[in-house]
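Below you'll find only one chain, the form predicted on its own, shown as C-alpha cells.
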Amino acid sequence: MNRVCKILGIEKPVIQGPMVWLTDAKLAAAVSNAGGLGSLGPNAGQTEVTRDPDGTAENMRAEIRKLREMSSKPFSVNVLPVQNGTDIYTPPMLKVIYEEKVPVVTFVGEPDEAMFSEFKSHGIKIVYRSLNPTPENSRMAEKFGADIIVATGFDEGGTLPSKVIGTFSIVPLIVDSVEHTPVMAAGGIADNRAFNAALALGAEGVYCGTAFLMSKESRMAENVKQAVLSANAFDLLLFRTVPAYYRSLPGELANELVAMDKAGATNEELGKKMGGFANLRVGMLQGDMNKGYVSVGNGISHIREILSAKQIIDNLTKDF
C-alpha cells in the first residue's frame, strides 16, 4: 500500500493545500470525502480580517465541526507559526486543534522539536512543508518525528521559496535526503502527467492548491477563475517581496508591483505595498484584481476546465 495513504487513513496520495483564506469546511471535505486529504487554512470560511487571536481560534472551531458534519474522512488544519516574533495566534489554535482532536497538521516553517513531540502526544499525524526546502531541513523534520514531507518547487503558486529550484528538481533532491520518510511533491502540479512525473521522480504523492482553487467548491471568485482558465504560465507576473518572491495574474497591483522591483525597491518597501494576505482576500476571495493580487502556481498552464474537487482527484490519480 501507498505509504502516504496508509499513513494518513486515505485512498489517494493528494493533499490539498490550505490556502490561508480559499479553503473552508466545504472545499476540504470534498477533497477528503474524494479519497484525498481535505486541509482548512488559517483563516478557512472567514470573510473578514479578524485581529482577535481567540476569536480566529474559534472561527476554526466552527469551520471543523461544519466539515465533520460534511465528511467522517481525514483532514488537516494548518499550522504556520510565527518564528521569528511573538505568536499570538499559534497557542489558541493548537488549544482548539487538540479540544477538536484534528488527525492530522500540516506544520509550515522550520522543524519545530518541542511542537512536534507535542502533536505525537496527542496522536497528530505530521505533514511538514517547509517553505525553502532543503536536505538540511527534510533531514532535521525526519528526525523530530514528521510523518511526511513535502517538497515545494519554484512553480507553486503563494509564497515562492527564496531559491529558484523547481518542482521536479527539488523532488529527488529531497527524497534523496531523507532515510525513511515518505515525501510528497509540490508546486505547478495540475494534471496525471504532473502526478505521474512526481512519482517517477521518488515522491509518493502529490500536494495541490492552485488545482483545486479551480475546482467548483472552491470558496475563490468566479471571475479570478476564469481569468486563470484563460491565462498560462507566461502570463503570470513574477515580483520580489518579503520573504523572497510572489507572482501574480496582471492587475494594477501586481503591474505596479513588477515596476517597483524594476526600479529597485527593496524586498520590505514590495511586501508593505503588497498588503500580504488582506490582499490577496480582496484578489482572490473578493474578486478585485487589481485592488488585489491572485497568486496562482505555473500549473494554470494544464488547467482547462472547472471540475469538482473529486474529478479533479480522479484526474490526477486515473493511472494510480
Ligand SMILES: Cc1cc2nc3c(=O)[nH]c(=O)nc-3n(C[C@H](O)[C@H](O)[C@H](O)COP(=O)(O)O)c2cc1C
Second form
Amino acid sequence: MNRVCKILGIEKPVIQGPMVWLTDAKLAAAVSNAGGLGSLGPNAGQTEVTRDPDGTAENMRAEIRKLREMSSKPFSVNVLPVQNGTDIYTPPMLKVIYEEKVPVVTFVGEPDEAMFSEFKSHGIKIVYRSLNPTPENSRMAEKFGADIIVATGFDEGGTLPSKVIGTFSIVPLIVDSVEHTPVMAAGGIADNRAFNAALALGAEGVYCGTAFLMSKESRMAENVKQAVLSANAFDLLLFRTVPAYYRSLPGELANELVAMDKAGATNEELGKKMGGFANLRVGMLQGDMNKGYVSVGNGISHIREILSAKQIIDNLTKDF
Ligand SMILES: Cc1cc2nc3c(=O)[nH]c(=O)nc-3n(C[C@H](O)[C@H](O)[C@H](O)COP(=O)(O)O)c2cc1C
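Counterpart to the form predicted on its own, namely the form predicted in complex with this ligand:
The complete assembly is shown below, putting the previous chain first.
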C-alpha cells in the first residue's frame, strides 16, 4: 500500500497503460483482479475500424460492461482529446464514461482545467500522462487537480516523446517539479529491477504497456508475441514520424520507413506512409508484420516468457 494504491483503490502500484486496438475487457480485468489497475484504450475489444463517434463510444460502453462482469475492481478508460482541431470522438466518450460511472481516467494530452473539473465533479480519479512530460505541464496538471502524474521516458512503446529523454532522466525531473502529487514511471519497465529503480528515482508506481502486451491475456497476435520474445532492444528500429518518433520491430513497412527517414523524407511523409493506427492494427492485432508495424518499448529485452497478467504484476512488485 502507498499513496497511489490508496488514491486508486488498488493493492499494487501498477497501471496497465491503455493501448489502441490492443486492450480489452479480458486484459484489463486480469490486471485489476491481480491488484493493479487495468485500462481500456481506444477501440478496446474491437477488430474492425469504426468511424462513427457515437458507435465508437457505444462499443466502449459494451466493453466496460463486459469488464464489470469479469471484475469488481477499479479500472480506467483512456481519454485522448484532439489537441488542435475539432474533436468529435471525446464528447460521446465522456458521456459514456460518466453514465457508466468509470472510476478512473487515464488522460493523455495537455492539462485541461474544464475537463479535469468535470471529472472531479463526477468523482473520477485523474491519471495524467503527457506525451511530452515537462515540469511546466506536470505542475499545471497538479494545479488543475490531477490525482497522479505519469512521467514517460523515451524507452516506451507507442507514440514516443518529441524530446529524447530516457525514463531514468525524466522521472526524477518530474518528481522534483510537482509539489504533492504522486508520480508514476513509464517507459521500458518490464521487470522487478526496473520497478525498484523507478521507486528509487522517486516514482510511487509504474505504468506499463509492453509488459502487458506480452501477457497470456493480451490480444496481440501470437506470432508477434513470439517475435518479441526472441528480440531485444537492439532489434528495434527507430524512425521519425508524426508527431516525432516511433519504434518497430523490423518488417517490410518498418524497413521502408527507416529508409525514407535516412533519405530525408519529412515527418509528414513518414506519417502518411506509416498509416496511423490502422497499420498498428494490421501489424500487432492481425499479426502481419510486413504490411503493418509492431510498436514495443525497450523493456522487451527483459521479457523472456509469456506469463499471466497476475504473474507479471507479482514479478514487478516482488520486493514491494
Ligand atoms: C502498441 C502501443 C499502443 C499504445 N497506445 C496508446 C494509446 O492508445 N493511448 C495511450 O494513452 N497510450 C498508448 N500507449 C502508451 C502506453 O499506454 C504506455 O504509456 C507505454 O506503453 C509505456 O511504455 P512501455 O511500453 O515501455 O511499458 C501505447 C503503447 C503501445 C506499446
